[in-house]
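In the form predicted on its own, a lone chain appears below as structure tokens.
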Amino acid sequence: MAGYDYDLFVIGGGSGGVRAARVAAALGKRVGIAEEYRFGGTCVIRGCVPKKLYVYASQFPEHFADAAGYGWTVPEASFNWRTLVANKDREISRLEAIYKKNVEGAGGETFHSRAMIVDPHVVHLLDDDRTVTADQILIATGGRPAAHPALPGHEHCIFSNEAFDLKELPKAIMIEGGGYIAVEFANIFHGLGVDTTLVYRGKEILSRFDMDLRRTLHETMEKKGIRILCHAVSESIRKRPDGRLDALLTTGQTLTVDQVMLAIGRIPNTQNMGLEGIGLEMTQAGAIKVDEYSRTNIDNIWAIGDVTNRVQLTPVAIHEAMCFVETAFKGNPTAPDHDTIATAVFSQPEIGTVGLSEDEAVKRFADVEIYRASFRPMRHTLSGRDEKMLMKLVVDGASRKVLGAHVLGPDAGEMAQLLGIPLKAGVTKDDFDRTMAVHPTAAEELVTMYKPTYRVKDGQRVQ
């Protein structure tokens, strides 16, 4: 290792790459890390963090409206888009500086440069026109929004990256896609007063989530005023003389909007990195193939996070980074555990989920018990808001193990994090039943559903 410039060189300064660099440097390893844009990566700069800030901003109109039922008189409110963007930028810059400082504070060296691998142990830093050598190389370059070059007029569209920094808040927007990014931004823009239409090719939004959550969220979003068009895609986007856009759909409809946002998936950032030249194996979609320990087919090159297209979540990338350090530098081979991962969709209302959906459970277990509760949360009783909360437990009838827990409603994301702990530990429904409720809370429903709503035996529903 002494013959190389670095014991570890990391390409990509997002959450996973920075964690690996910082922890390895703290172990006394000589570490370098290159990031071509801004340290913090997708999550901090153009993903989770700014998105959650915008979610908060978009919730205030409902808070103002609900206040009247609790005796508050709220004067007419106004919103300034540019103020939100400026305040977001200030917070993101603060976090970016922290990410960079943490690596350097641990003893690592940071580079603002695009990096290419020219040999299994050699990295070329393009912006610095410099070549460095490393014993181990970790690729953590993440992903980016999938483009749609086949769509006529695609050059007029924006992606989630640009949505955070629009010069003006549009009066009307069309968002194409049905995943969590599309759904979250539909709720954000609607909450900020934008006429919002969600267009999705599938039969229901959020394809990987439990069907009860998907349907209920769909209905609630439409009640709020968000237009959702399923079984539809855009055929062309045309710019009008007045600067607005006409989106022609396969249904024959034409939507006239100020912005069209494409949220049709994400692809790994592996282009123009020299990976093909060194023989690194990749999937057809461009993701880097790795084994259970995040090692590629080249012994000293590893990859973690979205660039591997395993589970595209920030905490997963961080977990994979920690496992990588254990494996590569501590002599403790550790495979990332991708089973039973809690996640949230910051829609309005929120979704929090962990474990198997009902459909997934029915395919794998002969006897499945479903516990389901739909009710108006207490916070909406005085406000009069017509919005239901949904809680659902999916249980293996034979072992009584809780296979999945799903929540739709206020603070569902917070509940999902806490539910992830007992489900990861293999909790049973009996454990839920003997747990005392915290009253009055919405979450108490999770421990007071004593009888199954219905069962599914051998694929057939039984009341």
Ligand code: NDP
Contents of the next structure:
Amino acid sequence: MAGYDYDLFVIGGGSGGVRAARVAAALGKRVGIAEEYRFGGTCVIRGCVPKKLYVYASQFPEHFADAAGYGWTVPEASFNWRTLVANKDREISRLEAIYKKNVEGAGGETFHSRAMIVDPHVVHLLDDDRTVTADQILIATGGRPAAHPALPGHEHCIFSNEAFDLKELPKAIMIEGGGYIAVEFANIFHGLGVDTTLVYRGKEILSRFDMDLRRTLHETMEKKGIRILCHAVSESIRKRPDGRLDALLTTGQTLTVDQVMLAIGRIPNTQNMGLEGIGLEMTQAGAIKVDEYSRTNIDNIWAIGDVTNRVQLTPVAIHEAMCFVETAFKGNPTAPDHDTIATAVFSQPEIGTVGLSEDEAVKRFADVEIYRASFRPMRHTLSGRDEKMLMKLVVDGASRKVLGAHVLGPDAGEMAQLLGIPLKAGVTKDDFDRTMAVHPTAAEELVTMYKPTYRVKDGQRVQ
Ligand code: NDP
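Having seen the form predicted on its own, could you now give me the structure of the form predicted in complex with the ligand?
Zooming out: every chain and molecule, the one shown earlier first.
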């Protein structure tokens, strides 16, 4: 639209916002994008990328220990936290620059500023004290860790944001929560030599995953030395005279630690952006309400990614961005597909999963076949590491369709990506059986489990 400064103005320079800006600009649209902090957003700056780097860092002690069985003598190793933080910073700065450059290279204009919507076609850039107009506006401001103001002493706690950049590695940490972030960080800190306690309110960690994997991961983490307290919540956090923290739990225990990290979910970034002022509809949880095409109740304003609180995952935000561009600029209305999303938890061992858990399948299907293999992966034979790998297929007995595939063990995340393709395509167990194994791999178990381990008929387990 010639009357506006931009065809599209994007607020938020994370994975979703940058993708939409870059692709729309490459179509020849006049695009502006504002980011108040750093281009790259949660995933690149304080999420997936630094997390994975820290996972790698935390795995070395086990690699060193495992090397002995393969004939290696490794001299006593030492770890420098500050080196890791500095190297991580260098890498994310490199990625940040690429994100920005990609938008600009496609012809988009980047702004380093907080943005507020003052009218459905007008955005105020606070840091520049400048107002711009746009035909279409896309909100992709992501989310942030949920605070816990009801917890006395919450001001002493840190979140995942701060955990990446602590000045010193704590000697002991308590992490509250049982989701992705709590479990991943518990493994990271433990691997780096920190005395780690995970405190979770429910009966088993990772409530949205298959119970078999949850239990086996829990046992494996405890065997490594991570303390996991279920059915427990912290009641208060008190600072001691020596600067350490006492965490009082509902179980009556007191944990004395150097840091308490809260990982109790993430909430959408919708505050102080002028959204109420223009009448934008939001959910009770404060997320932006959108239709199946990511359009808000205001015709020319759209929202994608964590700010909509649909599925809080980077690839989902990127997919929603691509669908938005198809819909808004290519005359091809495309609704994002949120069905059968493969995902990984970078715990140690990893979880890789796609589709229905056994419990979910049993609720929906009368005859469910479970194929399950638990074994010691080959790499742990000579190393002597006492750790099992678990693989599980959940199959609809009537149609033979594979409903879920779940892996716990080394490289499970990589396997989940590939398992996502056949499950998305709706393949049957017979297709898995017809597939030749790749030998010797751990993943070959997925195509060699010919007989069901057990069935669940009308909710009852039968052998
Ligand atoms: P999750 O939703 O995964 O987990 C939140 C955890 O906090 C749950 O165990 C929940 O318990 C617990 N909880 C919630 N409220 C309270 C409370 N008031 N007191 C005590 N415990 C509480 O959120 P995360 O913060 O771990 O991660 C946010 C999102 O980021 C994830 O949903 C995921 O989509 C994404 N993410 C993805 C990663 C990946 O792909 N590998 C890695 C990290 C994050 P309950 O289970 O009982 O509800």
